[in-house]
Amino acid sequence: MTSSGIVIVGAGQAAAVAAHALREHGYGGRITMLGRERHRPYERPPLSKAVLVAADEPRLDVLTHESWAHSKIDLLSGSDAVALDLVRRHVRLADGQVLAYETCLLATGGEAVTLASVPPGRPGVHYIRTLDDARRLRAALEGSPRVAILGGGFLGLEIAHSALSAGASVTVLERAASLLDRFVPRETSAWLASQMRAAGARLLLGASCSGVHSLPRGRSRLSTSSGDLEVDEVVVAIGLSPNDALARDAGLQIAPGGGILVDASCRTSNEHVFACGDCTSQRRPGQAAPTRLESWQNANEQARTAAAAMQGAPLPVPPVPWFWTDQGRHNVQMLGLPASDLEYVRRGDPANDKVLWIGHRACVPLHGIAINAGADLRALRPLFERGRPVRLEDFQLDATNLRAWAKHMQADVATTASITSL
C-alpha cells in the first residue's frame, strides 16, 4: 500500500483546479490523481466546438505547464478506482493497487446518458464526453455526411452548429415540444429554434428514436416517431449521469435524484471524503431539494471550496450560478437558476440578435439570459446577489443606461435594507 496523502479520484477540470488550490493553500503532502483517460486534465467546453471544426486543435490543458509543475501532482493515468474503503481509508484500483489517503476528493464527473436503441460502440454512433470521442466525430464529419443529432439540449445544439459549419447535413431530434423548455422561457426557446433552422438544420420537435438499423456503405436508418431517417452518422446528446457508483458502493449518502450529496464545504457524509464537480448534488439557497449543476463554473468553484475546506481555510463566497454556450455565431449566457414560476421581462429584440431577459419572482431577479449581451448581464450580477426586489419598468426601455440603472438599483436596495434594519 502506498503512503498516505490526498487522493483525488478523477482527472478532469475540478480535479486539476482542486489540486492547484491545495498547493496555493500551502498543502505540502502528496497529491495522487487517478484518471481513466490517457490525457492530462483538459477543458471540455471546446469538445463540441473548436475541437470539431478549428483548423488546428486548441490547447485544452486546465493548468499551464508552470502550474502543473508547481502543483506536483502524481497522475496515474489510465487507472480506474473500483472500491473506496471508508474505514481503512484507502482506494483500490482495478489493477489491484491500493492507495491509502488522509483525505479523499471525489471528482469523478459524469457519463453520457445512453440509449438502449442506439448503443455506444456501434459503427457511426457517437457519444461526446471525452477528447477521443470528439476527435472521432471530427474525422467522421469529413466529406459532408448526413448527421442525426438526438437531443436538443445545449450540447446537442452546439454540435449541430459545428457539424453544419463543417459542411454536414444535420437533423436534430428533440423529444420535447420545444427546445430547452426547462431552462429558458418560451420566447428564448423559439429564438434558439429559429437560429437552428436559419443555420440550415432540420429540426424535429416532439420526435423520438426507437431504433437504428444498419444499411450498406456504413449508413444507418433511424426509426423515429416522425418517420424513417437515413444518415451517415448519429450523435446522441441526451444528458449527463453523475458518476457516483464508487461513492454509492462505499456507503456515502447519495441525493434522491443522483449525485454525491455534499454540504456547503463540499464534504460528503464521511468527514474524510469530499466531492466536487458534475458528480455532486448540493443544497443551495432558494432550492427545496439538492441540485446538480453541470457547468464549467461550478466545477471550478466547488473545487476551490473543497480545497479550502480540506485545509481549514476560509471558504470562498458561493457565486451566483453562471453558464454560457456558443450557438453558432451567437453567445448565450445565463445567470442564476430557472424555475417554473418565474415571470420574464425583456430588453431588446431577438430579431436584432441582442437581447436580455430577467426572470423574477415578485420583482426579485433570479434568472438572467443574455444573447450577445454578456457584458450587460455581468453588470446586473449585484442585483442577483442581493436577492431583493428592484423596479423593472425602466429595465425594459432601450433608452435606459443599463449600467447606471443597475447601480441606482443597488443603491436603492442598500438604502432600503439600511432603513429596514433600524
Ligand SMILES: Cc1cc2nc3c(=O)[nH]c(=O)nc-3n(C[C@H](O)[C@H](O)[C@H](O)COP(=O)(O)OP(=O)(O)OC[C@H]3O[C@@H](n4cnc5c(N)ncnc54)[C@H](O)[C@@H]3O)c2cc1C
Given for the second form:
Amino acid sequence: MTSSGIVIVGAGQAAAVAAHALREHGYGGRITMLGRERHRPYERPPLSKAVLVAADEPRLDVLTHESWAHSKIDLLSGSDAVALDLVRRHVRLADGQVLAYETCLLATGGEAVTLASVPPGRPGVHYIRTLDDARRLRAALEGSPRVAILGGGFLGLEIAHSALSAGASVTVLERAASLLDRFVPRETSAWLASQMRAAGARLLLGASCSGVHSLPRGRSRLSTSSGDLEVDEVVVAIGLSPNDALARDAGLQIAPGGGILVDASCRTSNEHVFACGDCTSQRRPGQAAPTRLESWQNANEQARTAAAAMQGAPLPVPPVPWFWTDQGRHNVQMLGLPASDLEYVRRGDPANDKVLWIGHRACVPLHGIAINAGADLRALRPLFERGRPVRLEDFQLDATNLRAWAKHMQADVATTASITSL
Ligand SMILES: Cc1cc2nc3c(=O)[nH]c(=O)nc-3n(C[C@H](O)[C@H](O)[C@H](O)COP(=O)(O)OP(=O)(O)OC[C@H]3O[C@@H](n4cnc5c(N)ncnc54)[C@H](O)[C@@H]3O)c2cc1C
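With the form predicted on its own already on screen, would you show the form predicted in complex with the ligand?
Every component of the complex follows; first up is the chain already shown.
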C-alpha cells in the first residue's frame, strides 16, 4: 500500500482547483489525484462550443503550466477508483493498487444520462461529456451530416448551434412543450426557440423519440411522435447523473435526488472525506432541499471551500450561483436559482437580443437572466446577495440608469436597515 496525504478522486475542474487551493493554503503534504481519463484536468465548457467549431482546438487546461508545477500533484491518469474504505481510510484502484489517505476529496463529476435505445458507443451515437467525446463529434460533423439532437436543454442547444455553424443540418427534439421550462420564464424560452429556428435548426417541441433503428454506415432512423427521421448522427443530451456510486457504496450519505450530500464546508457524512463539484448535493441557505448545481462556477467555488475546510482556514463566502451558456452568437447568463413561484419582470426587448429579467418573490430578486447583458447582470449582483426587496417598477423603465438604480437600491436597503434598528 502506498501512503498518501490527501487523495483526490477525479481529475477534472473541481479536483484541479482544489489541489491548487490546498497549496495556496500552505498544505505541504502529498497530493495524489486519480483520474479515469488520460488527460490532465481540462475545462469542459468549450467542449460543446469552440472544440466543435474553432479552426484550432482551444487551450483547455484548468491550471496554467506554472500553477500545475506549483501544485506538485501526483497525477495517476487512466486510474479508476473502485472502492473507498472509510474505516481503513484507503482507496482501491481498478488495477488493484491501494492508496491510504489522511483526507480524501471526491471530485468525481457526473456522467451523461443515457437512453437504452441509443447506447453510447454505437456508430453515429454521441454523448458529450469528455474531450474524447467532443473530438469524435467534431470529426463526425465534417461533411455536413444530418444530425438529430435529443434534448433541448442548454447543452443540447449549444451543440445544435455549433453543429449548424459546422455546416450540419440539425433537428432538435425536446419532449417538453417549451424549452427549459423549469429554468426560465416563457419569454426567455420563446427567445431561445426563435434563435434556434433562425439559425436554421428544425426544432420539434413536445416531441418524443420512441425508438432508434440502426441503418447501414452508422446512420439511424428515429421513430418520433412527429414521424420518422433519418439522420447520420444522433447526439443525446438529456441530463447529467452525479458520479456518487463510490460514495454510496462506501456508506456515505447521498441526497434524496442523488449526489454526495455535503454541508456548507463540503464535508460529507464522514469527517475525513470531502466532496466538491458536479458529484455533490449541498444544503444552501433559502433552499428547502439540498441542491445539485452542475456549473463551472460551482465546481470552482466548492473546490476552494473544500480546500479551506481541509486546512482549517476560514471558508469563502458562498457566492450567488452563476451560470453562462453561449447560444450561437448570443451570451446568456443566469444569477441565483429559479423557482416555480417566481414572478419575472423584464428590461429591454427580446426582439433586440438584449434583455434582462429579474425573477422575484415579493420584490426580492432571486433569479436574474441576461441575454447579451452580462455586465448589467453583474451590476445587480449586490441586490441578489442582500436578498431584500427592491423597487422593480424603476428597473423596467428604459430611462432608468441601471447601475445608478442598483446603487440606489443598495443604499435604500442600508437606510431602511438603519431606520429599523433605531
Ligand atoms: C460539454 C459541456 C459544456 C459545459 N458548458 C458549461 C457552461 O457553458 N457553463 C457552465 O457553467 N458549465 C458548463 N459545463 C459544466 C461544467 O463543465 C461542469 O460543471 C464542471 O466540469 C464540473 O467539474 P467537476 O470537477 O465536478 O467534474 P468533471 O469536470 O466532470 O471531472 C470529474 C472527473 O472525475 C473523473 N472520475 C469520475 N469517477 C472517477 C473514479 N471513480 N476514479 C477516477 N476518476 C474518476 C471523471 O472521469 C472526470 O474526469 C459544461 C459541461 C460539459 C460537459
